[in-house]
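Presented as structure tokens, the chain that follows is alone, the form predicted alone.
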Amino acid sequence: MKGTPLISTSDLSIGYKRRNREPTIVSGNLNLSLMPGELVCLIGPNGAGKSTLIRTLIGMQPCISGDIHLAGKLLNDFTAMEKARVLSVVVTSQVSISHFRAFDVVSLGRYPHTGWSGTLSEKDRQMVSYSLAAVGANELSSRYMSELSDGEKQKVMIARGLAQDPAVLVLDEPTAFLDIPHKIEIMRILKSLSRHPGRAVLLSIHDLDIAVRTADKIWLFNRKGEFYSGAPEDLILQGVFGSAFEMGGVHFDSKKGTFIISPEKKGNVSLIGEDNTEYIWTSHALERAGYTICNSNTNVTIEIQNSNGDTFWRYFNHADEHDFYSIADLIQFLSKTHGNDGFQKPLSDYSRYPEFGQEAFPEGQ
């Protein structure tokens, strides 16, 4: 099957068919391919068509027009049981199974292979154990689902989908309800699963930063229902991310590969220091607070220094200098002394910094 798309579409239009009405088309002319070994992330603003595409690709919703092939065969030609042996789906809803052990839940994924009786053979049990191990959930096997955290439950549900031994694993928002470390762990697991010979993983996701850093390919809808496909880096360079998601006060920074909140601009500062962790996070804090880092034409300089293993930040202008021992204190000081068009002397704020004195606020700075 190598080199043959596991999912492919030709001139696909997705949307909603209504009785005695013209269909509502969400997006059209979609020619997609999901190849073995790929992890593909489907992203886009709310209401752009992600869920509609997922439901259409797995056969839960009819397409408006066009064809969908699964493992080289028309999707409509599969019986439900045949499809379940090729395609597995993990949905986004929170798991509410309380009185099942994790092993039993994962065992349910073997239904396409066990026949009408549902009796597990030794091979089935080995596949269940393998699936739990593949997602790092061996230790959860004998625990009840009611005892598991959201992240642990999600691992079990992914293992259940994997127990079907599918060629295509489709997940709808698998990182929903999870904290950041568990989101990253789930994506690491899915990346590993996609590398299994003859398998691919497709998931919808709202965590754009994680998608950019994890996906082999991005499928992206913008607000108009227009569709783009490509490597994350190519879509960033083409400006697709910015046009799809930007809104007032938020924009995509193509250099950092993340969305940022546009702060009120307060002025320029010069930042001196080694290109290390302290420098990176100091620049983040300054930019978040509204300061642009420049190498020239600034009246204020921040220098990151180190003495006996302790890091401190030295502020100085042409009149005075002060040392700060945390980024928070530095930013607080700057926010009280910096005007919209340069460092100026806010007379009403002198009393808030008696330790610095009036010399810290030189005229016109």
Second form
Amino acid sequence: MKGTPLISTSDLSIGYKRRNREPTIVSGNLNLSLMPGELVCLIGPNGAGKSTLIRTLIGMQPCISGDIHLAGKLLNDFTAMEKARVLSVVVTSQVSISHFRAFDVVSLGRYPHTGWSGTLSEKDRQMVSYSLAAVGANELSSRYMSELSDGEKQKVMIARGLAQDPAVLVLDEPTAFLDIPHKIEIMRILKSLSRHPGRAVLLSIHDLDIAVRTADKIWLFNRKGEFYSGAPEDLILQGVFGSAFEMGGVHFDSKKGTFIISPEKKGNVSLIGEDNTEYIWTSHALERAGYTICNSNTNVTIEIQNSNGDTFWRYFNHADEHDFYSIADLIQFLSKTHGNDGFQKPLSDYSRYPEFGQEAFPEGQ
Amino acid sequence: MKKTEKQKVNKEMQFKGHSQRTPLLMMFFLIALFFFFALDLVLGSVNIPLGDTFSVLLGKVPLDESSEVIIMNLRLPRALAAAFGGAALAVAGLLMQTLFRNPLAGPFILGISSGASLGVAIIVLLFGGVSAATLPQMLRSTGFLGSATVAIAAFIGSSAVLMIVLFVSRKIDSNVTILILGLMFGYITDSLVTVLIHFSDPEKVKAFSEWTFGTFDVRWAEISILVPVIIIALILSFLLTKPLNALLLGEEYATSMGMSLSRTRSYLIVITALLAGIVTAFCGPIAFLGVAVPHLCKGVFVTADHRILVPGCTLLGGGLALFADMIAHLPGSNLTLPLSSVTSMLGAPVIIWVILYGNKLGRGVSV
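Please supply the corresponding structure for the form predicted in complex with its partner chain (the preceding block corresponds to the form predicted alone).
Below, the chain from earlier opens the complete complex, with every other chain and molecule after it.
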């Protein structure tokens, strides 16, 4: 089933060639392969080389050295038209186009398959309809592009890429302009497209959460331009995620697979309750406020209780006892009574988290 | 639920209704073109009855022999120049608007008219001195544009500017850079013209400014060059409709779909040079037609598909130019208005409308 890779590189160096000067190499010695049936997410901090790699792989930018093979053939041996039949691209920039319907835009994807006038044959029409259906944009077909929302436009652009009938679909940050539900929807669509026999999807993306949850494989650049490839879980276990992205006040939680803002430590609390959603979200809230949950030797205990179907939170320490009916009240109380610890710390502590100063001290100021 | 289904059906019907409406509209504009063409032959400073006009066209001798001269030697070439010149400018404007993805681009955006005026300025203002005051005199008596020297000078001027732009564009990836370069070349040539004007006699300056007004008054000899060149260039632009449509998505998408950007761009620039250059050489720099007609066309046909827009702009551009020419000749009077001011008065409101209301129609500014 899994034959030759659709894209493979050997000792590829990517970067920028400049006149009369040594080329700037962004990353070197890349040996990567994109197999049929795979959804690969390319991630890395800004400026690490994601776009350079994508642009090099699709032939929009020359490589510094090394070889790129597309479907078993050297990329440089393809004519533009031949390449367009194997590989289609969805770029980051938004298209602004007036007087043009979604159907017309998707039809343009048939460009490498139609004659001089671009007239669609019956087969072309079927492919356009199929592509619109595959991204769930059937009902957008007769709408004008300028009437569509960002998410709808992106679906149409992906359908256009699909109408090219490519083996490889490459997308440069397809989720950049979208809100979270739409990001997830686009990823779901892309995942389903990658399951088509003989096709692979490669995309660059900023959202690690989403990448970790959807990708079959992750290609990762760290700040130094070092490249890692593997299943998301492998990369997490190797600890490369953390080192690639961490900065002051933010760190990668390898248990949860997400980046979290590290708040200032306020102390330990015990949390008692059944193993249910209330427990999970209460512990989230406490961690966000800077408390570590360690169910022994703490001054403060919080118990999640339930009476007649209503949840409430009981706070108690050696002397005091209070009931709260929302997490917000509980956290507000905690920060009022225990917030002084944080408030009296020397100012130099703020400067450790310049970009997250607000979040690091959400309460108690 | 029911309502949305109904809306959906409505949308579908609109969609289908649209493709059916296009040929009808095309027919309508074709008829309108012929109507204005006929009207342009009939109307003018001398009143020639409709019957006489037709008998002249059919090769019969009319009652008044002077009508034959007026129609065959003045009005017919003028109407042909207007129909083909207007079509050429409109299509050239469409090509430039698509290539540069800029709604305000027109056939002269790359400095074609500036180059032409420099050529004409050099001939009229510098070398016009050779024949002293006789040149402006001669030009006015024979019809200024009748001078082949002026046409050749204009064509050399516009071609020179375009050659430079074309040459530079081969080394440049971004269309925006080329657009700005074209504008800058335009400024340089314009300033040279201003310098020439500054040091010239008022007589010659007047002769030069008459050229800048533009006119469709041309002779048969010029028609025999103008019309074939325009027909060839129009056919060539129709052959480029597929890459033009691809360019609507932007250069990156177009290249990724297999279009060769540098080749398409060179073709488009050469075709525009032919269309706008030849019209400017014989008729002078005619303002606004080339910018306004593509917008009108996109609005009327409600599409950005060049397979419809190229023929649409041909018909609409020709028709509007004939209309403008008719107004410029103020039927029933001996006065003529500068053609460029008529086309500006017709064209500028279209641009204003596009800028103010283009977005409110939900279709965006028509790029």
